[in-house]
Amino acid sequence: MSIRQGLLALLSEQPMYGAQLRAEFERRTAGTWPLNVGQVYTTLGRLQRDGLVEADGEPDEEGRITYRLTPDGRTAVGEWFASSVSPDSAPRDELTIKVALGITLSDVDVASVVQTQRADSLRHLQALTRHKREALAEDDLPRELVLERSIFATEAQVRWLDHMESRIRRARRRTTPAAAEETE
C-alpha cells in the first residue's frame, strides 16, 4: 500500500494535519495498515518537497500544520485512481521466504512450520469473519470490503499451505532411501 498515495487521496477531500490523516487512513482502511504519526509526517515532508502538498496557512495554536493538495497533487491523485495496481506490487512475503529457506535447511521441521501457520491463519480467518459481521451490522462498506480482501487472502494462504504440505511430502518420499529402493 502506498502511504504516499493514500495521504494524497485523503487530502483531495479536505485539508488535514498529520494526526487527522493518520486517524482517517486507519478508519477508512479498517485499521488493516496501521501508520505511526512519524511516518505520516515524514511522508508529508516528501510530498511537500515534491510540490504535491503545501501548508494551508500558519500552524494552529497547538503548533499543528494543516496540509492541502497543490494542483500537481490533485493531478497525482486522479492519475492514481485511473491506473491499475500491478499484482506484483505486494511486498515480500515472509511466509514464502521462511518456507523456501526452511526446506533447504536440514534442522528445520517445515511440516511443523506449515501446521503452526495453518492454525494461526485459521484463527485469523475466524477473527476476520467476526469483524466482517460487525461491519455488515454497522453498514460500513469500506471496512467490509477491506476485510473481505483480507479474508480472501487468508483463505488463499490456507489453500497454499495445504498444497505446499502435499508437495513437500511427495518430494521427500522421492528423495528418501526407502523410496528409492521401492522404485528399483
Partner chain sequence: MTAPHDPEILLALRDVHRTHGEGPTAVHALRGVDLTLRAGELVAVMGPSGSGKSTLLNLAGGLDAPTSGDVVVEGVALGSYSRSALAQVRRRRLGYVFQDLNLIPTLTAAENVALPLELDGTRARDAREDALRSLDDVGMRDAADRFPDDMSGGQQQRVAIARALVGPRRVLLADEPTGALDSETGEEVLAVLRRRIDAGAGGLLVTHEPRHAAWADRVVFLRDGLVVDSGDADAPSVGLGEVASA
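Switching forms now, from the form predicted alone to the form predicted together with the partner chain, please provide the structure.
Below you will find a single chain and nothing else.
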C-alpha cells in the first residue's frame, strides 16, 4: 500500500486539510507509520493531479487548503477496501538467510543460532504483550490491533524456529548416527 490509499480512506469520511490528515492517520494506526507533513502534501498533489481529490474552496485565513474526494476518488476507496492485499511471502529476511546459510556451513552451530534467536524473540513477545496489556487496560483498540499484528508475526517466527530446530536435529541424527547415540 502507499500513503495514497490511506489518505483517500480518511477523506471518504469528511474533507480535511493536510495537518489534519496526518494527525488522523497517525492516531488511527497507533503511530505505526509516522508521516511527515511534506509527504502528505506531495501525495495530495498527486491525488489532485490524478483527479481523485480536489481543493474544497479557497485557503482559510491561515492558508490551509481543505481537500475532498472526487467521485473517482470515492470509487478508488471502495475498490481498495474490496480487494485483498497480496500476501508478501518472499522469505528474504535476515533470519531466514542466516539459518539457511548456517545449515550449510560446517563450523556454524545452527542449534545455538536458533536458541539465541528464540530467547530474544520470546523476550520481544513478552514486551509486546506487556504493551498489549496496557492497551487493553486503556481500551485503546487501534494500538491493540497494531500490537496484535506484531504478536502474531513474532509468534509465527518462534513456531518456525521450533519447527526448524527439531527438523535440523532429525537431519543431523540421520547423517551422524554416532553423535545421535551420544545424545540418547
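In this text, all values refer to a predicted model and were calculated from it rather than measured experimentally. Residue numbers count along the first chain shown, from 1. For the two forms, the rigid core is made up of the largest set of C-alpha atoms that agree within 1.5 Å on superposition.
The rigid-core alignment places the CA of Ala55 less than 2 Å apart between the two forms. After superposition on the rigid core, displacement of the C-alpha of Leu69 between the two forms stays below 2 Å. Once the rigid core is overlaid between the two forms, Gln126 counts among the residues whose Cα shifts by 2 Å or more.
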